[in-house]
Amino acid sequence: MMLSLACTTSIALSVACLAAPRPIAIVPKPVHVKPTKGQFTLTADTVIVATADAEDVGRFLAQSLAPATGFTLDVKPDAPATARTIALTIRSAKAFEVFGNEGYALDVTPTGVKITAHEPAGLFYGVQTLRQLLPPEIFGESKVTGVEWSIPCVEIEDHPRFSWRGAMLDCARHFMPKEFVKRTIDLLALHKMNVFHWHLTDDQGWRIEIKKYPKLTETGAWRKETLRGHATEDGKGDTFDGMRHGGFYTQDDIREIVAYARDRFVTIVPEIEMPGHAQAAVASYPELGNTGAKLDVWTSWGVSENIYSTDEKTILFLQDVLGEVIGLFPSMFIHVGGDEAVKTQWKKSAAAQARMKELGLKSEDELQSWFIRRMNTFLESRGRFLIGWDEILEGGLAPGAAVMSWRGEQGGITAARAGHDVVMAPTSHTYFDYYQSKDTSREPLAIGGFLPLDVVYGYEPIPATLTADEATHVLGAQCQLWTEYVPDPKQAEYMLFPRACALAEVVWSPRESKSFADFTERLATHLRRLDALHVNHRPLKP
């Protein structure tokens, strides 16, 4: 299976350099702008003009200007020609050669907005840079006066470089509260971001609500203490805190979550990990393991040697799992993890050695890509894709499974020429649990490693060794936000930006507009709107 590029062929045009009354300031920078004289002032009287197709794009513009103006707009099919108005158009099919499925045109004059796209999606993105292009005020949570809620005139045509434009954000390591997992929607939203890869299991906490499983909640979602600062070499030195940790979302949790993030045009990509890092799962029900032994949910950081068994059984419950997964998550793809798997456990185990004879298999490597494969015939019955860390090209790779390449490119470009779908993920570039300064002293605790604002603004996700047939697997790009060293939501957004602002330009804006500078002076205005939002955000010069 192969997905486009949204709009590669697209040319970039260059930003016009006319005077404006404010700056204009956009995150990620518009395929094309172009500033015309005069502004649109937003007022009480203001009008969304929206027909049907249009009409919950108008709703949400509507309840997103509220809250700041005071201003409870109607949302109507119509108005009178002498009204201001904010007009949301959706056009017929030749408008898709222009915009594809997510791109906009805005028009701005002094009597009126015009947001005109192919499909909701594109209108929607229109009505995020609408947002951008008022003062920064917009974004507050309660009435600001004293502001004129003014608009500059211009005119901009936009469309994304990428179809897969992502962020991970893992919640088994730290549970997560629902209300800021749907917070974090709504700032991947505000960024033109489309994809929310959601990591729900793991060695240290299983958080989705299974309900022919019931101990994976139960015992799986809990455990008892958490390890304190970096593990030691040896183990012996590590402290432990000694509180218990845990949370789950149930199913109506994620159906709340999953019908949020639909009206922001977010896809939701469920990770349930497997076959390692399962402890877990393992300790909720001791005979998926390959031992037997009873396991505590693992209280430290690393990987663990525990991992599911390759019985039957084992491979019918993950399956039983992976189908109240897909009740749950419209997403085509779904995501098994696939990485840092120790084989150690099924070198020793009789019966994996018996299922590697049964099998016809020479190494664990090709164990796992059998394991994989079971899971990607099962996903594939439903109707959907599978996608795994790069790991899963070991032993060989199930035709239609796309790879997630996070250990450096090289998977990636392996599984391009080979023909799957990729999603880059390096941790040279995206990986946001890393620390934003070499004086770490200054920094939360992080896992280690250095990755500053401007490396991940630098990052291109096409290897220059591929092909122009080859890099049309490269669906994108998405940081990864692991929480070992993340224990909340405050520390959460404070590695997320401004540095996923940044990955947000990388994988929606021309690569050949970019301009480090000229996007570190348009973030000076936007890290506004994040204050306004209470977001906690790196400042820029801390």
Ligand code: TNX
Contents of the next structure:
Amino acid sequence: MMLSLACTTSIALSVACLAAPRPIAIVPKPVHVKPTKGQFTLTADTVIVATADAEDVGRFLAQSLAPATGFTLDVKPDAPATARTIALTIRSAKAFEVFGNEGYALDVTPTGVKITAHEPAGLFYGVQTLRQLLPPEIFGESKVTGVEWSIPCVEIEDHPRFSWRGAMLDCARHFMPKEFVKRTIDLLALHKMNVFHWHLTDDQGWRIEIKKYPKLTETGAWRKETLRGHATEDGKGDTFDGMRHGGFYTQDDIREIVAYARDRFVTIVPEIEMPGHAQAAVASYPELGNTGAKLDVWTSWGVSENIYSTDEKTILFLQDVLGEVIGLFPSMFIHVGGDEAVKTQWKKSAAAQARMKELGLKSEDELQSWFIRRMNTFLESRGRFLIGWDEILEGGLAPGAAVMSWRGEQGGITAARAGHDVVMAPTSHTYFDYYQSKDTSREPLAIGGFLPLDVVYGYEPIPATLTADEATHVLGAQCQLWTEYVPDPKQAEYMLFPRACALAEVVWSPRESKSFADFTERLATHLRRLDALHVNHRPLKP
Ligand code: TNX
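Could you please show the structure of the form predicted together with this ligand, as a counterpart to the form predicted alone just displayed?
And the full complex, kicking off with our chain again.
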């Protein structure tokens, strides 16, 4: 057996080297992985070499290695010839053709590690791969002793399949603390996901401070109680927990979270729901609704009839809200919801009917379409793009708007054919509020459905019926965690993992290289990483 250079230096080490080499188990699977001989060993003397444009990523690497190793690695623009280095290099000339915006090359030899990319995002993903080449204990949150921090020698070339690799978290149905939002962003970045879709408003809670409308959080962020279990058919048997629930993110919190996400190459796409899922806002300002009734923030689940009115005042209110949202979130896309807006109140409202007449519209669907266009015009005048759930297609859609296809793939197919960009988010493969097992008695209460790991893994975001040209409109896919039945971070992690690991591979790895058997083998190692991070993932074999 050939001993690597690193192994000849001490007897203790060579014993470790004679053991079977640690398998390379990267999630999501890289495009090319070529194992070579030997290993690189990380020590307190390892130096991270990063030129100016790579320095931030270098510091991120040093920080992420610090807790488990106890090393505070130097990040330097160059290093003495004798030092063993991890070199991070941005290569501009011609490199875009090789790496794209997010690709990287990673070379590990016994004497050093090199990560090369065209953009810092690519280096960042190279760093995420490097972390996964180390023993899983590297993800420990405090110092781990007795582990040799070895990295198997390998040549890796890698880049993502899709540019939108997302996860949606509903913080409206159940408020999730700021620290958990940041942890989720970290976990997404670890899986090379780059979009955090933040569902901030709904019938049951308004979670974002808006300076111009303080009652949105004084009133709208709090509900007096929450339905226990599932609703009964006629509502008569419903019981409630009698506990006030709520919370919101201040604008300072949001700035902090946005900066945190930016440092991890995650874009936060905020969602402000309209014209439906609006009861918390209407409870705060009854004049925004259709009936003038004084409402509570909703305490049940489902689809509330209390949607926004179509009055000019309401439109201007929402544009004010979006104005503040734009000031906080640099995202190119702003999500305006658009789903499940029941039109009962618009049908009954004299004002809404007059509005339809005045605009020459034939149906309430066209009225919704007009409503969404008003937001589209507003967002585009400020250099942003609108995205919404697939109902925004009904009644016509403004040309620049993008569609999130949740009721199956059809919305996405129609939108792509009409030249709109699309993010796939179908219930069938990406609804992580669904059960992970058929034996629901052994699972925490969920909304219903059945979405096991292999079905998520088997998802193909490009519908077979699209032509190659149409398919270029599919930006990618995302999972959704709606939280009606997810009361806290612990359960959110249980619902997210390991299904998010599978989704990460769907959106990152080449379609041809996918194999569920190979994925589950790598996942066994990967779950040890999540264990080190104390992620409350569902076990592979419960
Ligand atoms: C549908 S998906 C909804 C949500 C619910 C979810 C529960 C979508 C755009 N709307 O309001 O939370 O189902 O699975």
